[in-house]
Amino acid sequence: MKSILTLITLSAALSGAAGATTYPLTITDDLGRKVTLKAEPKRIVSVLPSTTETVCALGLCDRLVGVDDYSDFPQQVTKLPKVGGLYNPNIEAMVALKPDVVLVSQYGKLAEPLTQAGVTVIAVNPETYDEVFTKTALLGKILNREAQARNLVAKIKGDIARVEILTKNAVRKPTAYFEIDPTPYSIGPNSFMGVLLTKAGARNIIPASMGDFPKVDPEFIVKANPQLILGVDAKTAGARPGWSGISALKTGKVKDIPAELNTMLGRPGPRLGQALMGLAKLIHPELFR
């Protein structure tokens, strides 16, 4: 037995050394373009609250030196100075604070300018449910925390697969309109908030042609008729026109998103498990009494 734990022990010390980042690091970011970090980061901005979360998740709160406006968990990131959102970034401030790297997302077009000011800058940006895990991995690289990041990720799937297992128990599984805006918008069962849709046990009505976060022709919905409408109440659903005739609304199956479930699902990052929890709950409020 002690010879099976020393090897299980160096086992597990050697998989931590092959872990470890070698920089300079050379990564293709979402832009496509080649970033090469010359040592490993010790000051970050944050530009994305899904990232945020990640970087925090990873053990790496503390290198955060700015973050946009909308990054508020874990609570620890509201006392950090701001550096504006997607549509209204303030690059001065970014670039005042100094920092070794910048992660932002695909869109906001700050690569440029910040690489002009002399700052790295790295987009990282999770769009399907896959990603949320290959981008964490990729995080993990960055930063120079890979088995960290191996094991917050072990940890979310592992989150996730007990809220399936209970799930997976529902006797009926709702045709569902999950709307995210009111203009309307909403998911596609291929974007990661789609697939959480499916693993909270409901059937989306949006087809997969229709693109990951598409706007609906509100007859699209009427004419689908959903047994269960999610992210509207039920007196705004019910004064559209021809709305009254859902199935959704005849038997009271039509709920708004709490805020806090709604900001964890808008977030491919490491709450995704809670945010699935969340949302079956709402679905499937008779497996959790």
The other form holds:
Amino acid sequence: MKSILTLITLSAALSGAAGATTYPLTITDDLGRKVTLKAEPKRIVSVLPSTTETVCALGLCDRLVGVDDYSDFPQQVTKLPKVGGLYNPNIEAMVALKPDVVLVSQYGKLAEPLTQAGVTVIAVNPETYDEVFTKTALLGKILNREAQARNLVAKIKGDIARVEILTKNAVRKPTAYFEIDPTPYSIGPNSFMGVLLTKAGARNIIPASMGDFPKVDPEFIVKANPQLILGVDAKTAGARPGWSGISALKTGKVKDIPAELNTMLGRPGPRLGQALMGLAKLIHPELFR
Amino acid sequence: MQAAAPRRGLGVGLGTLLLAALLLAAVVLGTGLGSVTIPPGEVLGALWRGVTRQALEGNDVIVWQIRLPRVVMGALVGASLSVCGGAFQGVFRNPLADPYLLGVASGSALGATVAIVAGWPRGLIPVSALLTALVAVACTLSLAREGRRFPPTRLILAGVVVGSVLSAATTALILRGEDRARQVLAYTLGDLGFSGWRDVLTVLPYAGLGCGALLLLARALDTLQLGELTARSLGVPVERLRLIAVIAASLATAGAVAYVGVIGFVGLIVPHMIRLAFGPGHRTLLPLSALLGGALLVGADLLARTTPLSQVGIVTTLLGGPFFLWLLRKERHD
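Now that you have shown the form predicted alone, what about the form predicted in complex with the partner chain?
And the full complex, kicking off with our chain again.
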């Protein structure tokens, strides 16, 4: 196991030796726009918490000059100027920070006004599990940290592999319902959170056909009768009509997600491995004794 | 008038029967269909086992504890909103009136949102909704007041303003309460999911008291249609009638809005349909509106559950929007 990891890290480090980004660099971003960066960005604004984490993980935390209201990791970004959230972005504040680049989500419609204000905007937001790695690599390219990005990807994959090796040995993989919102919304197996749920050693009751983040009919959950319910506290779940008979409630396998883990799970970024570890510990505590 | 009475009487009798059958059909369909299809025989079996207090197993749980309360809640809310709509249209002699007029629904929604965002116990949600509904109505009435009278146009204008301000406050709360944002958003779009028997029992007295009072006022509402002056000269205390009707309708609306959120246009459409089919008399209009409103909302919820429209409020708004425009056009031509 350890030797495999060393090998991965080593090969990543070796391949990382090749080339730096050459500017001007033209890329196609997640909004399908062609964006040209004239030089390596020194002043970066990130309006997506997962992107903020990736930028820092690439060793560029000190180049961040502003972040959105929800970026809170690593700790040092909390001291940076806040530029609003997805619904209430403070475009003036972003422009005032004189950034070389603003890294946005494809949602929130920031690209147009910022571009008009003469600010370079790139939309990068990973949504699927695989995109976590491709977008990390893309950020590495944009920020002239390609080698670091490759190492980071290898590290995340290594973290994930370590957990997967454990959960593969799990004797029983419970059928699970993961609630991300009490209306209720859940996660499909193809969403990045769904991939983590499977890797953590659970069998998702939501079929892929329902989509990545479907609103679920409560009776579907009762019919599926999951052995494990995540994301709701036992009291709430028990009070829902018809839920007291669900197998997970009978055996007491209803677990709310601790706030910090919940944050990590919601961010397709460098802490994916840690998030997976946390999830696996919730699902298979017996493997981590 | 005299000659038409017996014919209409027969029509109403038949209509009651038809609408009751429609409501029953909606309830049966709504209980049998969904993301899990349950054949009618099994539905009946489940109902029987529930009534006779036998152990519920398999699909019984879905029928008895999830679908049936949801369907009953839909019928209750649809009936409440429709009766309130019919009563409002009569009280203010305005065909565009519904529980949204006077800011009643927006007021209830704000109260319920406060309760949800603050994480108060579920039983307090309708109470909070009722209080804010009454405050909203009080604001509307005092804004619209002209001496001792409440001219309909002023009332509606004031209602729109109060409603808008309250909706803005609700939206602000939603944006602040990030953690529960989607929960509250789903609520403001109207949603019958997770309606259980306890919710039905909590809402029942609000709906029963509110609608019951409005039904008792039906004859007075008929008299009011002759014009305020005539009604007054016939001994109808117009101002007091309005006040009681508004309070009763607030009660029923608060109950309806408390758990299932803001379900648009039902209260507007249903009374018009009944009026077109059975004439404007409130003694038939209000009870028949209850039947049709219940059936319509149960049907809309079934659509919401089985299609990507996903929330009952979205379905009713999609149905009601065009109807509203048609009504506006018709008003202009008349």
